[in-house]
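As a starting point, one isolated chain is supplied in structure tokens, in the form predicted on its own.
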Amino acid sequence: MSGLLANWADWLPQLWKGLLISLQLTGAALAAGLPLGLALALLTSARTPWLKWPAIALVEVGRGAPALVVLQMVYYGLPSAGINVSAFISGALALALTTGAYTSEILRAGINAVPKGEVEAGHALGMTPGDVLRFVVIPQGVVFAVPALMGFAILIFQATALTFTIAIPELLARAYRIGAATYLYLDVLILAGLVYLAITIPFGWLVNRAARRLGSHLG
């Protein structure tokens, strides 16, 4: 037990700057994805065949494809487009397309959640229909998404796992280095288990607490 915490204290500093590397993967695709996943969401929910359901398809898309697939299609896609970007970037870049894609239904079932009587005190108060939008609809529907937001930021967190496949040294990769050059796979993934418990459950217990906050709000 001794020898397992002593190889623990070893690695922890090595996975410490993988776990950072994927806190900024995760930062990066949820502020390129929400804004992405908002603009679905108001475009599946217009009056416009011809902006509704091209947005309709996409989220369906974005959904149903594996973001292991969206990683490599991002990865190996764009250097054959000839736009050459770094790992981290594609890493980014395939989380926020997925994170737009999902976020989009959260973020309309946040929307539809508004109820009809602000936005009938908007327009009764003279406010156009893109300013009730603007100032009423998008500020109160995003409100009610955020516990589901939250929860699904978890997701994401883990989801950057996937980007070692890329050669981004995020926590799991540098978790399988360590097991290349000690055969302790289990040791070293245990370890790296721990890391992401570490962040994901007080995590998830904010987001228990926000949805709590919000229930007790609208009741």
Given for the second form:
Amino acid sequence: MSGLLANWADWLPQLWKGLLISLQLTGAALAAGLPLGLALALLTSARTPWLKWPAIALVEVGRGAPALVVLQMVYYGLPSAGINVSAFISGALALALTTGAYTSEILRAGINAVPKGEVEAGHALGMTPGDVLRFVVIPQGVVFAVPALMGFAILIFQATALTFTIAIPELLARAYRIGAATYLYLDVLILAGLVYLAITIPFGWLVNRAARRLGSHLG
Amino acid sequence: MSEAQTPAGPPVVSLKKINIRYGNHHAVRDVSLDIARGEVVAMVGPSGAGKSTLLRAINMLETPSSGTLHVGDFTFSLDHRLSQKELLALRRSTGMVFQQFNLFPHMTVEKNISLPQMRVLGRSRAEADKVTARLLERVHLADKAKAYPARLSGGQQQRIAIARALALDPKVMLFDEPTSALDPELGLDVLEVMRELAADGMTMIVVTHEIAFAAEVADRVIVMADGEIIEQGPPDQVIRNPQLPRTQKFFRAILDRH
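Next up, the form predicted in complex with the partner chain, please; the one we just looked at was the form predicted on its own.
Starting with the chain above, the whole complex follows.
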């Protein structure tokens, strides 16, 4: 037991560095993916067919294809299209696409929850459809979606583990490297799992609090 | 009641042969209606008569299938789809107050009233806030500028909604059952503000079940049934001495309940 703890103490600094990369990947995926999700949410509700159908296709493919497949496609696809970026950029881009596809549905539900009467009031005041979206629908729809989006942020944080397949030195990749060097795979993977939990469990509490606060505001 | 009794100049609102259909349902049938500047018109009738539908056609929240619509300086033939520009111009000449108030709950009272002025009329924030402050005085809620709508009573919210519509200087105010969602005593404040508005010479079309209000404030009462105007005239005549059996039955039912 003390041997295990001593090993964990040895490995933790390595895993800590990996965790920081996992968190950076999560941040990048959300920073790029959430605006994409909002754009897709609006486009899939658009009346113009040539705006609507490509957006629906992108959402369906993004949700239908496993995140691992999207990741590999971006990682190997971009260089063959003559675009050379780092593995981190490829990974962030792929996770952002997945984030955009999934969060578009979450945001669309939030936007649909904005009462139709308020939209009508905006139109009756003579506001342009763009202004009604910008000042009435989006600010409220996004707030309605916050708890579900925070829940999704946990999932995408966990999904960063997939990027060990494209050699990004994130948390899981570093755990594997230690496992390969020591053959103590189980021990190091348990530690890695605990590090993931140290993030996801407190964040999960925050999600619940956000949902409760929002619920009390709406009630 | 006001100068509307002596018809002055061209009508502010003029509907000609308006038809509104939902699939097979013919909600408004060939309705024509002229409303003079400063006139206060109460539209009454059983539910499903097409009153609200007709009112909502005046700012094109409902789309008539045929007819001609004139509001303020604009005349539109409804045989073709209105362009976005025409639609905005039409809506900028009308103010609407809804049964459910429909304030923007994420904005303060002040912002609810100022933002549309800034976006629709291009007023600066300072200008808009000045107009807002004046209107809040007018609806007797000057102390609520920084409050959020959820903190206000229904009657207060409705008065804010009236101020929000007035802030855009509409040619006509459309009221769609403005007190139906309110407790009777909360509705009184709203009716008081509407009474003052009428006294100030605002052109108003009010869909309402408040027959007492119609009798007191309206210059003309219009009775609708089955998508048509079946009777209209001064309140004394229409409410106290209706001509058609259908109208008599309607007013008797309402008076019996009071």
